[in-house]
Each structure stands twice: as C-alpha cells, then as structure tokens.
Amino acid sequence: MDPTSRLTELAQGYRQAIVLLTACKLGIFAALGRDRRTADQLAGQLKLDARALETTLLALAAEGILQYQESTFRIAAPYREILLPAGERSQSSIFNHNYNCLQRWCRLGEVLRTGQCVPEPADESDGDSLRDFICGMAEISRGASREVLEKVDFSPFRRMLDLGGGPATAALEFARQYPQLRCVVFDLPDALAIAREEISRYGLTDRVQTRPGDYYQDEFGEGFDLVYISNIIHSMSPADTAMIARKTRQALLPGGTVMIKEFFLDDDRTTPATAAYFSINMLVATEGGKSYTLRETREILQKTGFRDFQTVELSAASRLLIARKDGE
C-alpha cells in the first residue's frame, strides 16, 4: 500500500469503529437478534430515527456485517453469534465498552496539552457501564484463559489467587480443569457481585471463592502458592506496579509463583502495535497506566525479590511472564 493510502486508510478508520460500536451500544443488533427487520421496525422499537437508523444500516451491509434483502436486514452468519448478547461467541459487551472508551480517545488532545487522564464520563458510572465493562473483560478472558491452559501446567499448585480477577473468569477455567486447584478472587464488590453468579452458573462455589478488597489499599491475604494477575498492571504507574510486586510476595508462599499477563512492549516500545495503541488508552484513561515492556516487568520484580524468569507467548498480542519467590 502506497504512503497516501496508507495514511488515509489510518485517517479514516473512525469511520467503521464509530458506526459499528454505536449500533451495539443503542441495541441495534440484539433487536435484530436472528430475524430479518426493516429499517421502520427496527426505529419503531428501538424509539430512534428511521432515516438515520435506514442510513446507518446499509453502511453495516456495505461492510458485510449485516444483510440486505428486500429492504429489509438480518445480522450474516459470520457476525451473529458475536453481536448478539447471548451468542455462543458474544462480544457486545466488551464492543459496548470500546464505545466507553471512545468518548475518552476523541479527547486526546486536551490530554497531550494538559498532562492528565480524561475524567470519567457521568455515563459510565452507571450500572450497566460497570457491567459492560466486567462482562466485556468475561468475553476477553475466557478464550485467553483457555490459551494460558493450554501452555501452562497449573498441576504443581493447590491455592490461586486471582488478583483484579473481576468476574473470576480465569479462575473458573482454571479450576474446572485442574480439580486440585482452590481459587480465591480478590477484585472490588460491584465485580465480585457478578463474579458469584458465573461462579454459581459454573457449579464451583466449593473452590472459588471471593475476597472483597482494593488492591491499592488492601493486602491480598497469605498462603498462596500461585498469584495470577492478568491486564491489571497497565493501568498503573511504576511505583503501583511495585507496590502490587510487594504485596504479591508477601501473599505468597516461600517458592511460590506469579503470573503476569499483559499486553507487553518489547524493549523498542513500539512492538507490537497493539500494545502502543494500548499505551495510548490508558493515557487518556488513567493517571498513570501504560504498557509495560517485559525488561521494565522483570526488574520490577526482580527488586521485589522474584527470579527463575519464563515468558509464553500468547495470541492477541499477549504474553506471560512467570516468576518465583525467592526462598525465605
């Protein structure tokens, strides 16, 4: 692709993300859910106008994402079960939270003058903001949990926790395939609210558990011989990242593990993109967050007292950096 269209294509790319995460966030696809409707039905129900709706969703059947037939539209196979909220493959939530997340990007350049974070728009403060955006990290984790399984023996430990586990998605895979494996989830109230019901609905209230608390404020408890943190760091500062190492080593067990997976830079700060796009989200989202490179993460902890340093590689841009507890 030539430089003009290279840029142009970068210059116009608001244009897809905006129409697509605005019909989530207004209902559009769960009101079509597996049906054919036409542009007046659809407006009727969801009290918008048809014209712009009319207009809105031939720019989705232009992308192939929804159908046209007839003046009518349905969601095409590919698309449906990851739009509707109940597919079997559902990202609406974590799409509806990307729409949070935009209000916060179209503001970067209040954040590059000013130097600070964009404060919380009074919207997403609310309960279905929260819960987008905890039920989107559930559609996340899910399928990065069962990749972390796939790659990593979790036979040696007996007692998890799941740091800012939110709602205990990665505990639940874990537990259900390893038996011997007991899970606490340490996360605030409003998320752990939604953690005992995927906690209920998976049939382990026996072996995870939930520990109400704030990690900047709280310890994590003792007796641990696994510590798993995951996407938790990157909205924290240096000196929070080390203050989390502290506290992570005084819950663990002499010889006892920690995982941290994150969207690490390598140490030229600009690969992979997706993680400097990410250091960009929290930018305007955070104090003080950024993406972290795997060096910056192991001296991190290697001053706290952790060594025998592993890395795995995850899909999405991900990795997972282990590391164990000096013996005491």
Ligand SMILES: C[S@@+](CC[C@H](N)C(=O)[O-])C[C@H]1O[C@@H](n2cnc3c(N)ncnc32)[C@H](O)[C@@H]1O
Given for the second form:
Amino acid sequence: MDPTSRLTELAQGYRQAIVLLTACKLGIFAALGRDRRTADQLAGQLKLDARALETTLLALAAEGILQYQESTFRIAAPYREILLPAGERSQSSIFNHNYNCLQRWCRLGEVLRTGQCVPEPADESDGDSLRDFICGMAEISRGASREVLEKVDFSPFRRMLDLGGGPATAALEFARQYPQLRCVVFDLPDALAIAREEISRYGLTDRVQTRPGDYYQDEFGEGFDLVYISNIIHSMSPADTAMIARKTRQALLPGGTVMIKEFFLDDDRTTPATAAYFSINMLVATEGGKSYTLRETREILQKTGFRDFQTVELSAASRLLIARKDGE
Ligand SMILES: C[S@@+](CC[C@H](N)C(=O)[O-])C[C@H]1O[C@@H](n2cnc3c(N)ncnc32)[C@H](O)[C@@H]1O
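For comparison with the form predicted alone, produce the structure of the form predicted together with the ligand.
Next comes the full complex, this chain leading.
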C-alpha cells in the first residue's frame, strides 16, 4: 500500500471500531439474535431512532458483518457466535469493555498535555462496566489458558495462586485438566463474586477457592508451588511490579515457580505492535502501567530472587515468562 493510502486507512480506523463497538454496547447484535429484522422493527425493540439505526446497520452490512436482504438485517453466520452474548466463542463482553476503553482513548491529547491518566468516567463505575471487564477477561483468557495448557506441563504443581485471577478462567481451565491441582484465586471482592459463579458453573468448588484481597495492600498467603500472574503487571509501575515480585516470592515454597503472562514487548520496545498499542491503553487508564519488555521483567524478577528463565510464545501477541524461586 502506498504511504498516503496507509496513513489514510490508519486515520479512518476509528470509523469501523466505533460502529462495531457501539452496535455491541447498545445491544443491537443481541437483539438481532439469530433472526432477520428490519431497521424499524429493531428500532422499536431497542427504543432507538430508526434512521440512525438503519444508517449504522448498513455500514455493518458494508463490512459483511450483517447480511442485508429485502430490507432486513441478519448477523452473517461467521460472526454470529462471536457477537452474541454468553456463548463459548462470544467476545461481546470484551467488545463492551473496548467501548468503555474508547472513551478514554479519545482523551489521549489531554493525557499527553498533563501526563495524568483519564479518571474513571462516572458511568464506568457501575456494575455493568465491571461485569463487561471481568467477563471480557474470561472471553480472552479461555483460549489463552488452553494454549498455555498445550505448551506447559502442569503435572509438577499441586497448589497454585492465580493472582488477580478475575473470573478464575485460568485456574478453572488448569484445574479441569490436572486433577491434582488446587487453586486459590486472589482478587478484589467484586471480581470474585463473578469468579464464584464461574467456579460453580465448572463444578470445581472443591479445588478452586477464592481469596479476597488487594495486591497492593495485602499479603498473598503462603505454601504455593506456582503463582500465575496473567495480564496484571501491565497496570503497574516498575516499582509496584517489583513489590508484586517480592510478595510472590514470599508466597512460594522453595524452588516454586512464577509464570507471568503479558503482552510483552520485544527489547526493541516497538514490536509486536499490539503490545505497543496496549501500552497506550494503560497510559490512558492507569497511573504507571505499560507494556513491559521481556528483558526488564526478567531483570525485576532476577533482582527479587528468581532464576532459570524460560519464555513460551503464545498467540494474540502474548508470551509467558516462567522463572523459579532461588534456593533459600
Ligand atoms: C486485566 S484483568 C486480568 C484477569 C486475569 N488474570 C486474566 O488474565 O484474565 C486484571 C485483574 O486484576 C484485578 N485487580 C485489579 N486491581 C486489583 C487489586 N488492587 N488487588 C487485586 N486484584 C486486582 C481485577 O479485578 C482483574 O480481575
């Protein structure tokens, strides 16, 4: 692509993102379900303006996300299970969370001028936004956890701490595959309310427990042979990450293992691009968060008393950094 076309495509990328995310957030896909509807029928059902809705639906049809036939709209088959809520392949909660993120991204200019992240918008502190965030984590972690299971042997582990485990997805996927494994999911109380629903749904209440706590304030417990830390340190400053590494070390038995899953940047700090952009997500939403490079994370762990580093490549620009607690 020539440079003008490439820049124009980048500059206009907001159009597709906003149409898709707004349609998801306003429940347009959920209302369509597996049926065909006219714009008027849908507008009546969702109490939306019919002209505005038809214009938006036609743009989605232009992308091939909806099929448009005889004035009716239907979700195209390849996208249906992804856009409809609650199914095994659904991404609707994470798209709703992306919609919430978008409100902050639009204020990047302000962040550049002040150096301060965007305060949580008032309408994001409601229960729906938290549920979108936590259930969105389950949607992206399910596949990622299964990929980790394909690449890492968990048979040596008996007692795992899932730090900031959110909806308990990793703990549940790992415990389901390894019957010897018992897990504790450490997170804030509101997130754990959702985790408990998931634990019951998987039927693993005997082996997956929850521990409410704040990882900045509280200790993590002790006697674990594995601490799993997925998509957590990107919300923290390097000083806080070092503090988490120290507490993790304390929670581990001698020779215990830490696994950190992240959108790690390469040491050049620009690749993969997904990780470079994820750093902006953290810039606008947190005080000190960012995408870490593998090298700087390794250095933090090394200084805290970890060794024997291994890296496992995962899809979706994620990687797993594995290390062992130094002997005492
Ligand atoms: C990006 S999510 C990652 C969830 C999960 N580990 C995963 O990979 O899907 C971050 C998690 O950290 C939790 N969290 C945020 N601040 C926390 C704190 N101060 N103490 C404990 N958990 C916290 C959130 O509730 C959320 O579940």
